[in-house]
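Take a look at this one chain, the form predicted alone, written out in structure tokens.
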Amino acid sequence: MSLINHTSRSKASSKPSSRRTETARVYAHPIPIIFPELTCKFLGLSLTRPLNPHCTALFDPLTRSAWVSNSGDATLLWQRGFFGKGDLSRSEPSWLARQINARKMKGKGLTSEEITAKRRAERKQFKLDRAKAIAAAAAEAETAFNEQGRVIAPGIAPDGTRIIPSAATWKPTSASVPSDQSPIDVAPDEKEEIEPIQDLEHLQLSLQEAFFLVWALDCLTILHPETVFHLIVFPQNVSFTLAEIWNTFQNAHIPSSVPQPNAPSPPRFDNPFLVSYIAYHHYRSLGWVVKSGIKFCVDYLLYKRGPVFQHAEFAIVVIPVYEDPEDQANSPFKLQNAEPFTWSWLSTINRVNSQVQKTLVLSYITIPAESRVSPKVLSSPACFAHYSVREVVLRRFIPARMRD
């Protein structure tokens, strides 16, 4: 017989269920482009057109990224595919929402950063309260032994209840958890004088994400870094063409003051942008949500639906493999993980990701040999057909769980 009361469970889960429904509604589209339902067909052809948002981003050569400053475009790209991250947030661009919540001081609708800060403050206060209770119980036991000569169990009240709090019984109070901000008394006539908060956050797209949106989905326009200057002095369109984006993103990994939209000299198959984009495009085309994995010492994290639904299932380590060893010897780039790595490094990465319930995948990107493929194919993304991806799943052996 189940120990769970079905009535109480339905009442308790009604609110999370509605929250999940709202989350599923907001993040219903996996990519920025929306394909409406078929309403009319003529000779077997659909007469509906996909809805393309056509967002705009500014290329920044210093950070090797593209900045989406328009709040509408940033929200759209995040809610439809989880592209980019807020430069003032952990992932979702929520800086403005946090500032509004702090001004209203209502404590409702907390963002992920605010929830994390609240949990950390509660955990810190719990440890302080537990340490004080342990010290008080030890002092009481020592006093009873010295004055009365009897031994008492520390932390146990005369009625048998525990004095020392545990993580299961301790509950935070408004007085125990300090707040960095205090409510401000505002007169009814002064509420209208509060200045609106200016959104200072922008969505930061990696070069791989930006090129995927430009080339694969055709829903993003990349502007030249000097766009602001040109718009002030010479009002004209200074957006990149696809060929200029292709060259500029490759030149971003070549030491220079400002990457030029000219073809890289000389073009190479082991350009860091090409190698990393091959892995990104491979998993994006398979339906995964690909995010940076620097937090867990890997290149990418793969989410089944997105960060708001569940944690990442796989951690990807990109390992470039040269088809011709001479290309590696003559290469001006020092690709990460191109050299044989040690077992201690592999064990460390595997242990880190195993502790957070992620499966480590070694993704081997084979770089075609220049002696076999002419570098002329590097003039366009058609060169991607000459790369190959091989995957090795690595699991950490745990005797307690894998005895059978």
Second form
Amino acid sequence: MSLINHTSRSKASSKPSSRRTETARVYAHPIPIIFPELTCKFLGLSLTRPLNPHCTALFDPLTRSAWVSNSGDATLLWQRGFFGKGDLSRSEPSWLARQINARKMKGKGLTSEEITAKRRAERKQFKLDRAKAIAAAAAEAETAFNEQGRVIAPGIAPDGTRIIPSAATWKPTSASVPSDQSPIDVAPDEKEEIEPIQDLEHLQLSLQEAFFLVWALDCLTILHPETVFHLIVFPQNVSFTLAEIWNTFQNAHIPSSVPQPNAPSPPRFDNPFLVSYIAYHHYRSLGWVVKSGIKFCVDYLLYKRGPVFQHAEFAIVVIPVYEDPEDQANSPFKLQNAEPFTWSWLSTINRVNSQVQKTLVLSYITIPAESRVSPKVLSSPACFAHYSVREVVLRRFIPARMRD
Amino acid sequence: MQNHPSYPVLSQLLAKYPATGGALFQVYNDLTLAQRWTEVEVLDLPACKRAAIKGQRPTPDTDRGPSICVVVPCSLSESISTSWLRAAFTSLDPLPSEIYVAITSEDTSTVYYKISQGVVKPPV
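Having seen the form predicted alone, the form predicted in complex with its partner chain:
First the chain shown before, then all remaining chains and molecules of the complex.
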């Protein structure tokens, strides 16, 4: 639930059910385009047009992404489909809210980063307490053995209770909450409040997300980073055409500080942008919310409704497969996972994901052979018809334990 | 990007190493603005063909004060090797006991890994 715009209903929304309805209300739309209620129908066709927000984003070649600086557009793209990520936050752009919170030092309506930080500090304190208790109990057992020659169970006190704290029963003491904010005098506080904080954060869309919004949904315009001065001496950014976006995104892997809108030469089916976009488009068009999987060593994470509702259930690893091995030998790109996995690596990824209760899905993208399909089709997104996506679900099988 | 306040500090190194420019920009902003590191300076490591960031990390620990850490940014699409990491250690003066490798993704997710020389026992 977004705690950035603190509504006046803060008391009512402290109950879990009302928080859920609030979340369902805020994140009601799965895509940025809204299809309004049918008010009039003619011969079974709706006459009301879909509402298109027409957002804008700026292309940044160095970070290979599109930046949405307008906070209205950013909120909209996040709330309707969870597109993008705040570049200074964990998910939605909340940096300004955290700075304002830090200034006010009230701690009400903590953002998700602050809640996580608090939980981590508590867990660290618990681990320190537990380590000290273990060390003390072991020392006690040692002295008991040395002096009296009897062996005592180190973790149990004489009356049978546990000395070593367990995660389930430990409670943070008041000393464990760090008071890293010293009280500020009134005068500097007032002076600081006059100066508003400039919002240095933007919502960053990966190339796949940006292309999906531009091409599949047509609700985003991407602007050229360089401003152009018109006759009226009014600086403006020129927007890319779809063809320019198609070429620029394919050329994005070349490190450069300016966009390259000319068609890649030679055009290749195994362009890294194309391969990753096909996987993104495939799952997005099936209704999944697709986010980056770097935290779990995979390419994408699939959410049923969105990150605010439930943890991701599936972790996708994109594995490109060349129809023609010759293409792989001649390729200027070294696509990740194009070579067969070693068993140890595959087991590692599977273990990491099963520990966080995610199912690992290997997504095989078949790259068409240049001998069979002419690279001329790469001049437009119609080339996607020649690729295919197949999924293989991986689960660890333990014969001894999985008999039920 | 040119209008961002961090750009003037980094512009020379972004031009010198364009391949890792995006990662450097993202990690620099994360450390200075989100993690609120202090005394941040940017170092040039020609042996690794990128710039590194050194600064003081504010820790909430009451027993351990703020510590000076070095972060070497890299992007998920790169492939790195142990010789590269060794070069990072040797090109830093004074030789640090550990460095942090910040791996960035295009959607601005950053993961930090602590790399030490040799086997180091965890503190707790």
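The term rigid core refers to the most C-alpha atoms you can superpose between the two forms while keeping them within 1.5 Å. Model, not experiment: these values are computed from the prediction. Numbering follows the first chain given and starts at 1.
- Remark: with the core as the superposition reference, the CA shift of S89 between these two forms stays below 2 Å.
- With the core held fixed between these two forms, K295 has its Cα displaced by under 2 Å.
- The two forms, fitted on the rigid core, differ between these two forms by less than 2 Å at the CA of E244.
- Core fit done between these two forms; CA of K132 shifted by 6.1 Å.
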